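Only one chain comes next, encoded as structure tokens, the form predicted alone.
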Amino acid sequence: MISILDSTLREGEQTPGVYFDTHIKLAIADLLSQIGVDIIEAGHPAVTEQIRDAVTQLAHRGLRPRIGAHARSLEADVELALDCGVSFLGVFYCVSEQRLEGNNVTLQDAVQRISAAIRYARTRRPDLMIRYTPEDAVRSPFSNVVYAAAEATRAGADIISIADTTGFLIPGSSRNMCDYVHNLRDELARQNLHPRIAVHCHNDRGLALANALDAYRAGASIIDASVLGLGERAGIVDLGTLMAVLRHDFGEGEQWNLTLLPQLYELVSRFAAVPIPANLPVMGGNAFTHCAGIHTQAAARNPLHYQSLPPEFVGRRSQIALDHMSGLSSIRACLNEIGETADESIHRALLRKVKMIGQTGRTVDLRELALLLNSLRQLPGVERDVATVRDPPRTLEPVP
């Protein structure tokens, strides 16, 4: 069974220019809470004083996901955390040589201090839940990586999570996600360690979603998340996309409530001021809408023609857009959609109407087509029939 980690209260807060006052956190975690996710990381304490009173308020509110924050290997940054009250850790430190050379630090004095930083929170609270990340984690040397999180594991960690901290991994090539989570649960395993294995994937190539399916056909059971995909650059693994398709595809998920997805996407968008993509999967506005007068003529008959997933388990509507692509099907849809009818040559003048204005760059929603119903009605019949004396162009499908 996966779990989800949700991070738009972390992750999501380190894109520029975003931050959400804490009782817009409460709300999001709330939504996060009944939709169903497993953990929710609600930020590093050690950041400002408002992150610190808002992880503390979402780890004293009684929600079902565990409240995690994020912590350096230090002792100060994990005291912090801890004091919040959160019922998940996560610890972090790179191994790769160049950080390391960086920091003028050797691999042995950074394991020394990750292990030294999970053995505190171990002893402080024995119920916490602790992942160790190794930051860059697929562009460090593998043998750094599995020493790191062997000792780790040994000094209380739960949870290992592999960080593809730059969206490097490519499925399919030499560099690959599935790959990397089998290696190193097979070299942890033959030192008789077996955490959960966890996955953090950045979408600097476009190919987050795809190296975290990866990693769960290789049996990772964490995968983390954000609304929107927010997150470091061009962020991380979009939520709504993620559990669309692990619910949909591969079965996960029975108890979540993907209906509330809309309500959340809403939310987080006005208030990181960062807009819905129209084309984002799932929760983009175009995701479930037909355009072309061939398509939304199938799409009509059965919307499975041109949608591989059924919209109404995440809360969405098949729609229809009306623009110059349109045809005398997606007129008739719509005007059957908000309750009207009309004869053929009204069909046809509204036809002609709306690709005029959808030449213009711009759709016809369904309260602009009643207007424009209302004024040809208006209209004389031999008005009328001018202005539908040439059928308009026959709209053809486009190449997919």
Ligand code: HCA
The other form holds:
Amino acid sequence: MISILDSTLREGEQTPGVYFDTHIKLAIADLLSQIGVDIIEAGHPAVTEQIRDAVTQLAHRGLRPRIGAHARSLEADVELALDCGVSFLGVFYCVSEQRLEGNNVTLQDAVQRISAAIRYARTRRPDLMIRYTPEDAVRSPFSNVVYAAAEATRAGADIISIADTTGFLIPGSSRNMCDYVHNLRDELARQNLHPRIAVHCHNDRGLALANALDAYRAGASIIDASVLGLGERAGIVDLGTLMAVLRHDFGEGEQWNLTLLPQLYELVSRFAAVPIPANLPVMGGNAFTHCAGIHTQAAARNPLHYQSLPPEFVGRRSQIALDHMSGLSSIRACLNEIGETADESIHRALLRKVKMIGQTGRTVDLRELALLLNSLRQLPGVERDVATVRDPPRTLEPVP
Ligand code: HCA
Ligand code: CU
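Next block: the form predicted in complex with the named molecule, after the form predicted alone:
Now the full complex is given, and it begins with the chain already shown.
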């Protein structure tokens, strides 16, 4: 069974300009909890006092998911995090050659710091869930990662997270997440160490979700995601898409309530001031909208012709957009939707209007359709017909 770690409040707040006030963080966490994520990474308490307060409030809210704090591998950071009362701690430290050199530390020194921070946390809180992340793991020497992960596990880490910090991995290539998960797990098992494996996939190449699913295939047990994929640069895995695919296509998360996703996305989008892209999978405004006449005619008969995910399980509905691509079937379906019937000449006249408006670069929504219908009904039938004959709407629908 896969666990989902949501990092909207930690990684997501690293999106330039994004800040969630504490009351918004609480509302986001409440929805994440109801939706069914397992861990909420709530912030890095050493960054600001406000983050510290928010993490503390979240940790004491009695939510079902574990509330987690992020910390550098420093006792001072860990102390601040634990003082917030969290039940999950994520420490990180990069063991790439360049970083070690830049920090002027040897691998042994680095591993000692990581182990000391973890031991300190473990001693203070025996029941804490602890994760160690070798930042930029996938571009670091594998032997360094194995060494650091093994020592972190011995020091008390429950989870090792493979961070693809720069979205470097490519499924099916020689640098893929599936092999990485297998190789790391095997190397640690050889030392009789069996931490849970998490993955944190950035989206620099647009492959974050593909890499996360590659990790899932290899048996990773925790996947990080955020609402709208918010995070540094191109962000990380989009939570809604990940959960929808895992639920629908892999039978995970029977207990998840994905119908609350639209509410969560509206909330985060509004207070992050990041619009939901219209073509975002699953939560985008157009994700279940059919447009071209050929599509709407087939989809009106059976939506599955042009949909492989049912919108209802993520709290959405199929829709038809009216624009210059529309056909008569689009008009009929939309009139049906607003509970109106009209004769064929009105359908044609409406289609003509809709196509003209569509050519200005916008769609006609159901309210405007009602207004158009109203205006056309006032025209004498002859005028409607003349207008339509002069410029008959072209309507392209499937060949029978
Ligand atoms: C960061 C980098 C990080 C850490 C991930 C983790 C990454 O912003 O600190 O600690 O699990 O992508 O490597 O987000
Ligand atoms: Cu990250």
